[in-house]
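Given as structure tokens, the chain that follows is alone and in the form predicted alone.
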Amino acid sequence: MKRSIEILSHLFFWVLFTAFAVMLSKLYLEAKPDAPFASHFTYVIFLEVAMGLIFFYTTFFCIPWARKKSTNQIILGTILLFLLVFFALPAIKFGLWQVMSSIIPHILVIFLAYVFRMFSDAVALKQA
């Protein structure tokens, strides 16, 4: 796959991801206008996108490394688990629902990074 097409697909994904984060946050704020982050909407969106980038590209770029040895897979899994827990910790004071709403989207981002990597590798293998 041409590098430019791969870059454009990543950019398109992040535009959609950001739009989805904005939409879900606005829906949440309509249901709970007194939410703790209501006055910091832009900051929340920035954090969501930053965390998404961290999860996505940690997974995307480390998969080839993790394939080399099973211990590398364990290390990558441990790093991703640590990041999930680290980013979910602030939500603990608000309840289980907030923790799950913090973890589940990032698990989805990890899965999508895996899908992107598999597709990218399959296309590269087909072209070789």
Given for the second form:
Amino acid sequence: MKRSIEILSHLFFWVLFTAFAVMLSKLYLEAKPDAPFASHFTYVIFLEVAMGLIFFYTTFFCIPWARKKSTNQIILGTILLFLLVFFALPAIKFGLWQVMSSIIPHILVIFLAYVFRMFSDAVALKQA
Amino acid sequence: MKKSIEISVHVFFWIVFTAFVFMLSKVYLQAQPDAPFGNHLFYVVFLELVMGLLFFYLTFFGILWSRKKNKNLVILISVLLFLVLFFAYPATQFGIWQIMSSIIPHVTVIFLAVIFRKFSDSIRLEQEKQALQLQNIRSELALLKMQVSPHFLFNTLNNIDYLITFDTEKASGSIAKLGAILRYMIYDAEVEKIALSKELKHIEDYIDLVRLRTSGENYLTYHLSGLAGELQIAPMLFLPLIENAYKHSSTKEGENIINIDIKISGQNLKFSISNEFDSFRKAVAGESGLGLNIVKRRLELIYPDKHALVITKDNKRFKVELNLELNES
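After the form predicted alone, can we look at the form predicted together with its partner chain?
Let us now look at the entire complex, which starts with that chain.
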């Protein structure tokens, strides 16, 4: 399996991620046209993708580093936890499900980054 | 990595997936409290989960089946495409984003199933790699035994033969030691790890027999400090080094020709061996390399990042120092 397939799978994942964010936001706007983000739709999608990228690639590139020492694992865990709380904090004033709507997708992204890391390792192992 | 980790990853994924669907439905219901599924929230989440499972595992296990024939891959893609359209069809009456809200998640689930398949393959590959490494270690150990045994055996038997005439008691003791060494090599050393105390006893027996082949009280000096306790070690790690030192020592008589020093402190073991050698004597190609190379290879496989092997050589002495971090299991 070539490295190009791995890069393509990442690209495809981010296309799907963006489509997912657009679709969910559109559905939400249909249900609530006066939602605060209605006039900044593209900006909101951009922010979602940017946050997704941060969570994903922080996990993806730091896992090999974290495997070296248990201290590194704790540092990575703390950074991710801090980022989760940091991005969820503004949603506190809107309610529990809004906080969850920030935390759960980001946990999913972190988890998928871990799976993608394994996928990447499989590619490297096959090449070796 | 164990199969249990793979199962845990799947379970965790479906927990997060369910939480994600539930969270989305709740947020949507907050925006539109009179949504048609408002009264059947759990049923809707359950249906989503079932559909997710269907798409995911159809892809996950279908990939294995599709690898057998190209035709199977076409069938799998057709079935998945049909299912995606089939579940999206009822949404056509509501609008484009409702259709997309069925298609995009299902395509995402299919895509993730492909990635999970690769993840699963990576675990299998890693297990195969580990099994192969284990097999290599065993073959190398067998090779090591084959290399050490005949050479050592013939020399020792010759010395015992000589002793029988002059010192029968010593000859009898030597035969017992030879028996213990052979038992250790053939039976005990079959395992991956052995008690350090056993390995040390084996070294001492071996040294006693080496001493039979040399003259001079202190031809070979051996110092051991520290306690082996419950520590475990890969069997026959030091033997090729001792045999090498004897084989390449400049003379078979004299004082301090070979020095062996073993220090155990906590889980750390320092093994040091040095021998005098004749710098004018050219080594026969491959004569000394094999034993040392096997030791290096075994160390890399059994003690990655837990050993340091330093080989130094000056005009008169050849020295090997090995630092090992051992475990109790």
